[in-house]
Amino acid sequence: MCGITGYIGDNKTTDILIDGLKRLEYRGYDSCGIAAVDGKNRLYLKRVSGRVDALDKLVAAEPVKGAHAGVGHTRWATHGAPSEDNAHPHTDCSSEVVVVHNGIIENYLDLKEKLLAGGHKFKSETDTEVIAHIVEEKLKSLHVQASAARADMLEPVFFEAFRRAVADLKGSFAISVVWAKCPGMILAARMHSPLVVGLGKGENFIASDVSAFLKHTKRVVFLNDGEMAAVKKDGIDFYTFQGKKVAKEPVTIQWDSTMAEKGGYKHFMLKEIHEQAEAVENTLRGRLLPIGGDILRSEIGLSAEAMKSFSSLQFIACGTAYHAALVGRVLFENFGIAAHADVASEFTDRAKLMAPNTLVIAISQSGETADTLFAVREAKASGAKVLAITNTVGATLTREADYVLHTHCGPEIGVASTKAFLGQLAAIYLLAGHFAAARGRLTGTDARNYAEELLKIPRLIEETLEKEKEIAKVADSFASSEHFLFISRHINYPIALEGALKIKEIAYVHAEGYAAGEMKHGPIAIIYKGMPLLAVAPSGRTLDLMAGNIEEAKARGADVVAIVDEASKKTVKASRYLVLPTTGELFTPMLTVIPLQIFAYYVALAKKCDIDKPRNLAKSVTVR
C-alpha cells in the first residue's frame, strides 16, 4: 500500500500533487516525492525520506513554474529500505521517463539482471525502478527519434512502449508514468492494486484512491485489473493490456474526503479488517510454490538445507504478535518440529537455555517493539540465528535479524492490530509449509493439499466478511456487557486470547481468554447468568471436548455465542451461532479470528469508544 497521485491541467501542478499526497499519507509514510514536466520538456524531481510535510517545504523552497503534468508518491516500503534514493518517483538512465508504482513486481530481479547486462544503471534498491528502464528500453526498440518529433506525434509511441513494458511485468501493480518528451499525456495501468481516475474540466487526475482529488472532482472512473488509461487534460481513453480500447462510465462519489481516506468505512480499523484477504494474498504471493524448495533463498537467504539444520524454533513477540506466535508453535509441532513461544518481555532467562542451533522467530508489526528487540539481542548473544517477521521495511528488527520475511500488508492505521495479525499468520503458515516439506514431514499429495488449502484462504476470508451484519447484530445485543469470556482449544486457543485482547483494547471492558480445558480449574467461578461467552469451535480433533466445555458454561448461566462451521454446528449447542466457511483444522485460525475482530468493533462502536485511537495505547511500543 502506497499512495499515488497524478495531475494534468493548467493549475498549479506541484501544489495539487502535494495536497493529494497529504490526503494519501495514511497509505504510506516512509518517503515521498513528486515529478513534474514544464512546458519546455524539463523534468522537475523532488524526493525526501520522511513525511509529506518535509517534501512540501523542499518544493516551496525551490518552486517550479509552468508545470502542467506530474506524478507523486508516498511510500510504504516493500523493496529497499526507506531512503531518498529509494523514494519514488524513479527515472530511467536518461532521467526522462518517470514512474510511480504501488505493489510488488515479482519478477523484478530477472528483469533487472537483463537490464544491467544491457548497460542500464540503477540508482535504487527498489523493484519499481525496473519499470522506468523497461519503458526506456521499449522506446529504444520503437526507434524513436524524439528530438525530431513533436510531442503529440510521440504519444502513440509512448503508449505502445508503456503497453509493452507492462506486458513484461508479473505481480501486483498500479503504475503511473510520465515522459518528459511527451508532457501532454500521463499513462497508467492496474493489476491487483487500486487505481482511480478523476474527471475534471480541462484537467484530470490519477490516484490510489479518490481522497487525493475529491476536493477537485467527484466524477471518477475505477480501473479494473488488466486496464490502462491514457490521461490528457481534455480527455481520457481506456484500454486493455492488449491495447483494445474500452468504454467506461464515470460514477459520482458521495463520500466526503475523510470517509474517502477510509474507503467509505467509518473507521480505519473496519477498513483494515476488510483488507485482510488482500493482506494474506500479498504475503503469500510468489513465495509458496514450489513448497519446500529454495523459493525463499533469493528473497531472505533461507535455503531448504538451512531449514533442515535447525534443531528447534523459538518464537518471541508481544501482544497480538504473541498470539500469532502461539498459533505458529502449534502449527510447527503438528509437523513434528520442536517449537516454543514466549512473550518477548519474559525471554531473558529462556535465551540462555535455548538448545544449540535454535532458530529464533521474532514477530513485530512495526519492527521497533522494544521488548522484542531486546529479546533478539539476548538470543543473538546466546549464538542463535534470528528470523524476523515484520510489516515494516528498514525497521530496526530487520537490520538486526539474520533473515527477514516481510508481510506485505501496507500500513495499519488502527492501533488495534487486525490485518497485520493475518499477515503474520500467513507468513507463519508459509514458513511452516516450507520447513515441513524441506524436512520430509510434508510430501506428495499432502504438500499439494497444504499449499492449495492455504491459497484458498483469501477467498474464504472474503466469505467470512460477508457475515458482518450478522456479527454486528450479535454484538449489539451485548453492548451493555462489561465482562466477556472467550474459550477454545488447540490451535484456536490463541484466537480466544486474541478475541479477548481486541475487545479489551477498543471497548474498554473486562475480558478473559482461556484454554477451554482450564475452565473447571478456576475461571468457571466467574460465570454468571447472562455472561457472554464466545466459544471458538470449528471442526477438529478437540471438538467433542469443546462441546462439553460449552455445556459446562451453559449450565452456569453463560450466554454462548459459538463460532462454528456447518459440520461443527451439529455438535455444539449454543444460544447463537456464527457459521464460517469450512477449511482444514490447521487453517481455521485465519478465519475464526475475523468474527471476533468484528464483534469487538461493534461493541466498541455501540459504546462510542475512540476505536482507531484507544486510550492509553500506541501503535508501536518503543519503551521497555
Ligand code: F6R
Contents of the next structure:
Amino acid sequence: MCGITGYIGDNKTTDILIDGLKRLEYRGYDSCGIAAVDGKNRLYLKRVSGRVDALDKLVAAEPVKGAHAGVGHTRWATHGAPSEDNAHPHTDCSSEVVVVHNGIIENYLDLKEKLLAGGHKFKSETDTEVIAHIVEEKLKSLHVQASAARADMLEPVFFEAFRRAVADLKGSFAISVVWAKCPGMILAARMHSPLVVGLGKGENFIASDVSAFLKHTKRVVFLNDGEMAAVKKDGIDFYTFQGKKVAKEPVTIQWDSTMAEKGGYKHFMLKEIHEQAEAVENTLRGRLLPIGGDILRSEIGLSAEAMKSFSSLQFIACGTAYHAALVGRVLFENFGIAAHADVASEFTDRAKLMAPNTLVIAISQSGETADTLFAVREAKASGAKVLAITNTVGATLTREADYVLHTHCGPEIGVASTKAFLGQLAAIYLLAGHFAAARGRLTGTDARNYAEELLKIPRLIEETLEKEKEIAKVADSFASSEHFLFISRHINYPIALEGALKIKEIAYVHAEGYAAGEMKHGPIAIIYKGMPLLAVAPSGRTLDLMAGNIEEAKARGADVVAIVDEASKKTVKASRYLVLPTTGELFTPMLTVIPLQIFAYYVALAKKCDIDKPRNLAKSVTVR
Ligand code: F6R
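Show the same protein again, this time as the form predicted in complex with ligand F6R rather than the form predicted alone.
In what comes next, the whole complex appears, and the chain from above leads the way.
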C-alpha cells in the first residue's frame, strides 16, 4: 500500500513529486506529503491529511524555491490513523533525515523501544518513523570517523548509514531517504514492496510504479528484493543490502502517459469498462492459434508436453482475480482437468496438501498483492511450479513464478477492477484451450469452434457495451436500494459474486452473490418485497434450474432483472431483461459480467460515490 515518489534534478522538484503522487493516489489516499532539499541544505516539509489536491494547494500557497531533490508519499494507513502527524515523509530528531516508506516494519516496536531509551523523540504513531531515527543513529556513529567538513565524504557516509539502517529492519518495505546535509543523492531500498527508478537526462526518478514518472521517462530499472539504489541527477548505482555493487539493465516501458488518462470518460472505471474488448483482443493476440500447439513455449516457457504432465491445477488469487480463478476452475473441469481455486489468504495449509505435480496458477492484476505472493511462496516451498497471470511487467509475482502469462490490458487506474478481469478471463480461456488440446480433450472441429468463439468475444463485448444506456436506466431505478442480490449457476456463479463485489466496493451498499441453488438453503429468507435481484441466466445446461430459482425469488417479492440472451429470455420470467449477444455457454462470463459492472457504476454514480477511489480501499494491497 502507499505510493512513493522521488526526484533529483534541475526541474521543478515539488511539481514533479506532486504530479507523481496524483498518479499514484490509487495506491492509497488518506494523507500525503513531500519533502525537498535545496543546495543550501535547507529542508522543506509539507504534509496534509487528505488527498494530493490539498497538498498541491498548500504548496502553491507556500512555494518551495530552489529545491532539486525530494521525496513524496501518498498513504494508506497501516500503523497509526490517517492524520497529518502520521502522514509521510517522516523525519529524525534533527529534522535532517527524511523518509518515505511503503510496507510494514514488523520489528518496529523493538526498534522504537531502543531508540526511545536512547533519547529519540517520536512525532508520529507510524512504524516508518523508526527508519529516520535509525539512519540518524547510524549517521552519528559514522560521523565520528568521517570528517563532516569534507563534502566528498558525506555521500559514502550517508550510503553506509542507510545500508546499516536497512539491515536492522524486518518486514516489507520500499523506502526512499533524503538527508538535508547531502542534497546530491537520494537513497532507496526494496524488500517485498515494489520500487522502480526512472532514468532521465540530468534527472532521475524513484516511484512505487512507473505511472508516476512515465511522462518524463520510459527507461526504467526495477529493484529486486534486497537491493538498494543511490540516485544522483547524473547517474544511479545499484547495490545489494550487503553493499556489493550490482549491474542492472534498464528496460523500456511501452505505455505512454496518455494511456493512463481518462480519455474523455467521467471516471477511469467507465473508460476501463469500455476498453475491455481491446483488453481481450490484446491478451489473445498471436497466442491462440494453432490451438494445442507449442505456441506459448517461446513466450512463457510452457510447452504442450509440460501441459500434459501436470496432475491438476490450483488457482490462487484475491478479490476480482479470485472470481476469474473460479471461472477457470469450472472451465478446466469442463475439459476433464482437475482444478481447484482458493482465496490466496486462506491457502497456506493447503499448499502442503496439493497433489504431486500440481501446477499453481496465481492470478493478480498488480502482481504485488501480498496475500497472493505469500501463497505463491508456500506453494513453491511445497515443490509446485507456479504460473503467474498478471497485468504488470516486472512485478514481484513475475520474478517469483516459473512461468508468466501477461495480460495486455494497459494500466488499470480505477480501484475497482474491470478490464483486468476480462484480461484475466482471456488468459484463462487461452490456457484452457491449449491445455485441453494438449491433453487430447479438445480436438478437431471442437478445437476450431473453441478458437473461433473465443476470437469473436471482443466484437460481442463491443455489442454488449452498446447497452450502456439501457443498463444505466435500470441502475437509476434502484439507486436508493440498500440491498442487492446476485444469483447464477455453474460458470456464471463467479459472475454473480463479481457483480456483488463491484456494487459493494463502489456504491457502498450491501450485496450478496449466491449460487442460485443455495438460495433455498437459507438466503431466500432475506428477500423482501421490491428487493433488487440480478439473475445471470444465459442459455446453457443450468438454464431450467435458474428459471426455477428466479420463480422462487419472485414469489417472495424480489424485483428481478435477468441477464439473458435472446434464447434464454424465452425461458426466464423476470420484471426486466438485459439481453446480451449470444455466445457459446462456456464463454458467457466474458459478456455477462459487463452489465453488472455498468450497473454498479451507475448505482454508484447516482449515489455520488467516489467511483475511482472508493473509501477504505486501495488498488494494490501489499499487506497481508
Ligand atoms: C476488486 C479489486 C480487488 C482486486 C484484488 C486483487 O475490484 O480490484 O478485489 O481484484 O485486490 O488484486 P490483484 O489482482 O492486483 O492481485
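Numbering follows the first chain given and starts at 1. Heads up, when I say rigid core I mean the largest set of C-alphas that superpose within 1.5 Å between the two forms. Values in this document were obtained by computation on a predicted structure and should not be read as measured data.
K.L.:
Given a superposition on the rigid core, I'd like a yes or no on whether E62 shifts its C-alpha by 2 Å or more between these two forms.
P.N.:
Yes, because once the rigid core is superposed, the C-alpha of E62 moves 2 Å or more between these two forms.
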